[in-house]
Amino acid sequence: MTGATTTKRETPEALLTVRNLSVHFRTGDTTVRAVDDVSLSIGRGEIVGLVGESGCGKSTLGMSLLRLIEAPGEIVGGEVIFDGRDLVPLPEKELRRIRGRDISLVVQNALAVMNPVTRVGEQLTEVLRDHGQAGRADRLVRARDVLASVGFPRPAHSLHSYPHQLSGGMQQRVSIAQSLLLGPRLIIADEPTTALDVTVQAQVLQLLTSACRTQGTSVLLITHDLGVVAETCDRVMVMYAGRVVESGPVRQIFTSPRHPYTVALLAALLPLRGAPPPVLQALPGQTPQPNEWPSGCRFNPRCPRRAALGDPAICEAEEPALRDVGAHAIACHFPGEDAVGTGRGSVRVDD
């Protein structure tokens, strides 16, 4: 999206605005377009969910916002405007000051990003030291306090623990604590609860939403779990084959999905009430590889709506642009309105 026009993809008072972002991976003569011309925005204090099947480009998009994509991947176009500054052309030294302090990252496997031979307290205080917070005693107090804020019953004792001495849930709490240390304005949470059991998952989500509501922190929540999105997010973006195909307020997306891919994702959920169906509604096929996208609409080979309409030629000939349709932004030549009721897959969406 270009120009000064405000649409549902670029909210007023946006903290983060992404315009036409593209990320390619080049290996030899092959170019893989993992993220293709994506535009989005996140408001101040807003929680935005990003959903889609594996291979859609969600994690690549999230890492690109912090410019953490390594070779052979590279950002080949677009802007990432954070609080008025484009992060794409910034020197690495300036970007390092923004990471952690203004934008932080929570990943799925906390243990994979922790130093296994360094105590938790040292890992937390190192972040504070790197961002100029002097005084070892003050840094330890801050580290202890942030562990307490994420639910450690004995935070002072836990400062002396090694990562392997903590449960998976506690490791993830350390990861969240680290992301909150410097009071960031945006948290990118990439599948932060997938590896956790249901009880711990709920606790971790409560921590993230509490930070957002009480401190005005914005959150981009990347997840496969539509129930989590319904419970925690203000808006949701649906991604398929490197592009955002639908976005809008959570309630409207869940009660009146317009893109056939969104409809299929919701239809695959178990109903909240009544007996489960004998067979879950599964979407045939799989997400195409980034270098094997079909012509026209990338969803067209799997699209039940296209088949029901008699295979319109435009679906294979022309890629639909993301445009505003009612309360949604949708990339579909034939945007529909499919209610997701209790007889099919459904989730509860709170006010």
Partner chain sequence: MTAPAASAATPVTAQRRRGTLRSRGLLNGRVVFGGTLLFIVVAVAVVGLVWTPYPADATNLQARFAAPQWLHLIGTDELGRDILSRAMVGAQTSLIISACAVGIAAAIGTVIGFLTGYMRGVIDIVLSRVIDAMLAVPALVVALGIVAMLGASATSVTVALAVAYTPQFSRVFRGVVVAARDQTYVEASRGLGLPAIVVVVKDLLPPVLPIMVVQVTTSLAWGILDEASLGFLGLGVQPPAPSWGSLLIEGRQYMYDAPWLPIGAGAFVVVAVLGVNILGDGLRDVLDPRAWTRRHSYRKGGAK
Contents of the next structure:
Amino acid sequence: MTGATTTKRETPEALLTVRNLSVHFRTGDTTVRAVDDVSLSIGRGEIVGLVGESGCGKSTLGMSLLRLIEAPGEIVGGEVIFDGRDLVPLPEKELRRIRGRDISLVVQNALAVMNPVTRVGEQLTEVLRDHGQAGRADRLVRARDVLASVGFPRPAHSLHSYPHQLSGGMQQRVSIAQSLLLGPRLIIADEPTTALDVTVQAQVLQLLTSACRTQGTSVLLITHDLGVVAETCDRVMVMYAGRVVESGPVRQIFTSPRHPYTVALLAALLPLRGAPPPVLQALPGQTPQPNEWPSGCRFNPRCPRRAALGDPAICEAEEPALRDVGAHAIACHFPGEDAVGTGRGSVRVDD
Amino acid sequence: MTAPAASAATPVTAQRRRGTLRSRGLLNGRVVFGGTLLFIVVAVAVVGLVWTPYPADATNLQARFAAPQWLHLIGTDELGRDILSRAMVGAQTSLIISACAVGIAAAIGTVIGFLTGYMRGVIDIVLSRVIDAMLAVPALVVALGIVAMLGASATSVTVALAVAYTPQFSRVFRGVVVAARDQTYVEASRGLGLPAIVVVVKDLLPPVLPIMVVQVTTSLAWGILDEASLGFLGLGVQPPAPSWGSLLIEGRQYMYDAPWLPIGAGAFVVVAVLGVNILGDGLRDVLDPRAWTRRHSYRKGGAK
Amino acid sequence: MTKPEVVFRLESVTKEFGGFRGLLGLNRSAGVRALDDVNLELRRGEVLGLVGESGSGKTTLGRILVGSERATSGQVWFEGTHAEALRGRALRNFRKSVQMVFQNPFTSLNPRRTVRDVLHSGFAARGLPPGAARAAAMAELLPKVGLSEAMLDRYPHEFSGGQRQRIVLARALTVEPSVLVADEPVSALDVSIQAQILNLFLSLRRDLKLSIVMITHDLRVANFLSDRIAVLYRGRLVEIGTREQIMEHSRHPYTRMLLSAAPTGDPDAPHHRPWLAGDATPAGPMSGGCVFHDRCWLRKIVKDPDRCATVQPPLTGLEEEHMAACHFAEQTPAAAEVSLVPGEASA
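Switching conditions: you have the form predicted on its own, so give me the form predicted together with its partner chain.
Following is the full complex, with the preceding chain placed first.
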């Protein structure tokens, strides 16, 4: 677990390193900066959470790692270095070999990516065949084993099911099985459990993480739910309005968040045990949409810390860069020392 | 600051364009072009009410089969009657028949569509089967049968076309109403205790309107064509009264010797049908409020 | 202490869907049972959390309360009158008194109507004449839900999810209801917006003395808002009690399972979940036994008795307010300790 505790954004043993990646959507004369100058790295065997609200660019970022962005979206800059190779300039043909084999994808709606008239067994063996695994019998055995590993009680029987005959949780399990088939080194999981019931979500997450831990697979878990991140991930990155605003080891982010947005997200996390608070700490305003990022620090119109500091001009004028502060990296002009809670009493840290 | 009231002050969409006709797209290219064509046809018909180059049924045996020329812009027929004058007068007949038939069909079709779509139950089952049966027969054949029963006249053509078009209207509207009825916002309106008629007018009629525009314009075009077809088959307005249909059938016999006879009347039909169709196509877009701002704002779907 | 006033009382409410009746009303086939013999009451001024997973029947129950759906059998009593027997003006008044807030704020507003138009419909339903009376009502209503006058002439697509949910709440409040039935009102919203809307529910309840039924799959939401919580599983009420009884001392193994599955947001919490098994989707036709027996962890601990698979456990009182439908409800807390120990040891 060397990668989990490092404070640097680039680790020497990183499996995936993203540098200054920008993804823009151009429609007519407007350019939407959905992902703007994002850098990150994922170590081997590391499970990294990417957290953010709707429209913050987290899914766009996830898709762009596999270059699955469709027009009018476009990677306009940056590098995606996977295992020493930059995927951005790679020819489509070579990229296709990487997808599925080295990096696989799990999406929210498993049913939507499955062929409704093909049995589960064929869906799985097809992937194996496409990637050159010979022998139909071998392929079936492999498919059955993978199904068993994701918790199908009767895997041989389930190979003959059609996707619609399975419950939502089972469909998502098939989709995870499919992503595990070729023994990838990185799984990008985009809200894999959002559509599931909590009891099923817990099982699916448990399964995904244990499968990856045993095989040493890295995971980028894209989610809106900090609760899920807390118990699944080693490290977490918080995105807001197309930028990463804070990243660090999970425990540190949850116990001492530094960015006022992270602080607010954690405060909005409702407690399950104990008497509820009389009123919730709520951020003012709305989640900004990609065509209306505010200028300067994109969080500034909603920022309680900025309000507490008497609206310093720099917040509106300058976009803060992601800088290492202690064990975290945070993008705030006023990273603060005692940022836990409301963000009041923050002190400017001179660098 | 925990008051929720403080939080919702900023609008989501920065640019809101609404109000003027242009910003609504009401003046989009298709509306202008289609409207212009239709206006020309209607204007010609209206002018025909008070003035025509010659009386529509004035014969002039010296000028039989005159080719288009300065005195007769689109020529004359076998009795030396001025085609332009007859087409101008005939336009009234054709347009009125088509408009009346479509108006009646739309009114009855709306009622049936809403009855079957909103009420469900036995009414829906019975009426829908009747509609299905009627739809199985081409509209023109239905109209033919009715005219054959009622005898050929402008009134019977109108009635026949109205009956023939009603199933299409009710079928299309029923579909829209069924889709709209199960929307959560309709449930909410009913939950407010609003009377059914208010729910229909406020929540179910608006989604029908754009469809209605398309259906009405398409049917108007068909009405003009079908009136002409009935006339062509000799079941429309009877000669010597002019209509586009009767002009077409008269002209047919001399198609090779005096092609301006059918072409003159046919050109009117083409312009009218084209204009109505293009106009309807353009109007459909205008009636959706989401379209007014959509074209100005980033659509989230792309980033998903 | 006086006995709390009951607003709604459900007696053996059962709802079946899709019972096919054939063309002439012959050859009836049984449909899916969404609710099965539910007894429940809603008291004046309380927030009742209705918790369950998909397929639990919680939304159906909400729709029955507001009158959008009729119970197949059983009775719904509203303020002492039989709600399903109401007709005409009385029915309309009942529907006004009980308003629904929907899960998806994107489909619950008509895209073709401005906010003002929507709210005016509500005022009309309440009987306010256009003009000064409505203006006054509007001026009173808007600050309550955090909307401003400037937003009234816009269309729903110009608002974000949180703002739309405020509009939906405003619409519900135009007719001065006494009961709000909220169906997952925050589950479609962003985390930072959820808090705003939950706070809004709190303030509405306080200021308007509303009784609220909060339908949710999220125990955290139920815990935050509710006075009492009812847990549904496959159409049956399996446990009901005060917030504390359910969240801290639950006696039904299903409730325990739900609680253990909810993400805690605490990276140091033990993640071992020995009780989780299976999906909530109905596995087949309902047999005579307990609805939960096929997924039940407690049943394994008490040595798999036949009773669970053959006898349906009735909802029985355990202590004041607290009821659970489990043959072995007494043993749940102790069994939970036992089953947690090996889990913690291996974690």
